[in-house]
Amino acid sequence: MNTAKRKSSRSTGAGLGFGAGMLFVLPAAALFAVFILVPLVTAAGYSFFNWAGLHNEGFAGLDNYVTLFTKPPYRDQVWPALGHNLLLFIGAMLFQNTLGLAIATFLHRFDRLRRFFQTIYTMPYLVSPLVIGYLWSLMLSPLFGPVNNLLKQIGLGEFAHPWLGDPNTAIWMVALITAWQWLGFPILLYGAAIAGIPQELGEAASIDGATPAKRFWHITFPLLAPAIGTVSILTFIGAMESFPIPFAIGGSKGDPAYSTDVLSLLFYRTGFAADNGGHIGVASAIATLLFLFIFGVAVVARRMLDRVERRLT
């Protein structure tokens, strides 16, 4: 009879713990309903349908897909604007992750200093993009901006450039702006890793005589792959996703000349643009294949990171 009892009170608390976990789950799943789920769905089933601005004009299949790539202006913009987003992701890995791992390593080693400069590191990506993006562009202003006064100030005036006006710099300069207001988030990410690491396994490395940069290759940066992993895949979903920067700096058209056009603002431009906008079909497909891009490399980057994390661990 007790056993019994036992068991129907397990059973009640069980089910009241799910109950009550949904209730903290329903919030989010709610949120994530309404802003992610239905415009990801709605999106797919508008880019199958032809629009003449807001009004549906009947089913068209896979057109809208066929004339991105085949017809202009579509078709001379997607590859380059794709181009771009790699560069984005390329430029941050090389400036953002790597400096962000350099810099919580050594912040590592200064308990007293290292919440005050976590906090200095953190601060620019809690404005928004768009503001970061304006800010920068009058600094790099070739007429007033400080960065090229400086630079004839110090004897470098060589140097000096239009750096948001030459193709040839102007998605670099986005890419590094991007990278420096993320900065802040690598650096925190490694920190919590870093300091989640036995410290005996350091000491042991250091009585046996390894030197710090020995410790930090064969110890530390085995332990830290699952960070540089779940790092790495953000980074990629936030360079693909790039929108309020390259727009604050070349506007709809990815000015000068198309070279900082990315995914996201030809999406803007198909859909919106006030000169070339109402697109809503195609506007859609760029969303959706863009979506699954995103998922599929992310998927698999995921799989091949877990893979080089056994191995390292």
The other form holds:
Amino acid sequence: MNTAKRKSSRSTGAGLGFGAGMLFVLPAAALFAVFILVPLVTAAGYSFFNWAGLHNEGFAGLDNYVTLFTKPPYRDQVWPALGHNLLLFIGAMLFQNTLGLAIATFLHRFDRLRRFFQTIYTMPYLVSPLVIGYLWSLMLSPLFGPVNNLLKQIGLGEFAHPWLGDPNTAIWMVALITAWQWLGFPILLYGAAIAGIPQELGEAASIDGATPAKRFWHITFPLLAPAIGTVSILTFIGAMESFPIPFAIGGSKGDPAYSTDVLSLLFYRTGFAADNGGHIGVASAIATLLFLFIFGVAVVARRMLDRVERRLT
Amino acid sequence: MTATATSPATTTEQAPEQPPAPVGKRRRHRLGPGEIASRAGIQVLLWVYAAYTLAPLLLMVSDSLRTQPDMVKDPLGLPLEPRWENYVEAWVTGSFGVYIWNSIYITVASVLLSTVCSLLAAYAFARARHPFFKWLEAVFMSGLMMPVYLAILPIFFMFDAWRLISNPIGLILVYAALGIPFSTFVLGTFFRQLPEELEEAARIDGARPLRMFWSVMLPLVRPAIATVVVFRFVPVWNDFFFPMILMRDKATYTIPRGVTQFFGEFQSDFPLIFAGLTIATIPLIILFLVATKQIVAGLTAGMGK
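Form predicted together with its partner chain structure, per the form predicted alone context:
Now the complete complex, all chains and molecules, led by this one.
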């Protein structure tokens, strides 16, 4: 049987036979199935059962979902948390991706310095987001924080502020800190995309008298559409999954006053935090909805982007 | 100036003979005063942003070498008399020796495991003709967009049943699985670029698939392997979500998990905290300096998908 398969694959040329191929994919498929696919499906299953502590107490239908949206504390926390996730997405698009695109465009004009600056800008990506959250929480500390101190030293003392202690500014600080960490990513992606744009286009336009700004808006920007789409999708996934930086800044309760709470924190609190732990059903309902939201939006956006890309080429 | 004046003449003369070279030359020579000024302005902005990127990291290192009263008095001061004892104290009281060893063991093992599995799978995806493999590859690729951490509750129960809680093996298996979508994606792209004639020749010589994979294909995809290994190293090393839930015993904490513990215990001892944060960061800065190329390649790999 095995030899027959191998023989047939040999006769078809370079391809790999079905049997041999199966052996090659087996280890990866097993890992992926056991530790990713099965737990994901099981998590969705959990959301339809009653749980008392760690014990499954029978089928519950949609009860957990109803609880999530109608009973405190969940119903009061789920919408603000989602709002904060969306705010982090908007913040990332504003601070991180626009600035990233601007810097990538600037860097394209330099040859030798480009690599140097790219390296520096990418460095924070390497540092654990948790460490970055702690580091910035100390930087922004109202007592001895270097940020407020710097503001005072350059004569802007009235702007000194308990940045993380004020519920109005805390979530924006999370967005800025995230942007600080991730800026290298859009710079590199856009840099690669800009490098792929044929030089002649820009040169032809500048001969026709187009200013650099016009050249950017009418030539570079449209040709970057696929890259912008890719970056936006990845940014969306990142903002929705946000966890370590908010956790380092505001703990598992999104301090101050739940102002840095996000859905992943709500999920973690509901499933694991000791004081109200054991709500496995509700936690699984959050996980299921959040999964469908992130994965659904990402897949649909990806499809649309592929279609646009095909029309462009 | 003279170069600017002569360049149009030279380019028109040279153009028919060797077209590609003059283009670059002409571009560099055409810089007018306005262009130079705008380049200088942009460079200033780039340096300012570079300072903003580096300042917090430098401050972290600088403050880790100071004393608490000194810091409160002057938050932006420099460590004029560096206190290396802070590191000794952080290392000892924070048990960083234990955490670093756990991090190295878990990261290296999981990246190795996921790279080996992904290499085999990616080769099959590139060469097997049966439609099943196309389907399986699409399933793997969808993993790139999945928030997998949301599956933590079932993983926790599974590990509880299998006695894998507080066991490095459990974490290694989870991280290895998490690495498979990205690794098969990058390696698959690479395998597809290799001409199939290579294997045909080896097959005529009587090589079996595994032998062919090992001695013909593997040496050719070495750059992609380097990218995958280095790039996967970072998120695994930095992750604290899975250890927070799956590692309950302090002796099995990884560095980021240990840092949360440490931060909670010494929250008011700032120099010690900064020393701990620096210890957690140094291995990655070293990795970045020796493997910038692979990190950049990994970050830009998302473009292709």
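Positions refer to the first chain, counted from 1. No experiment lies behind these values; they were computed from the predicted model shown.
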**Study point:** Of Val131, Leu40, Ser259, Leu94, the position at the hinge that separates the two rigid parts moving between the two forms
**Key:** Leu40
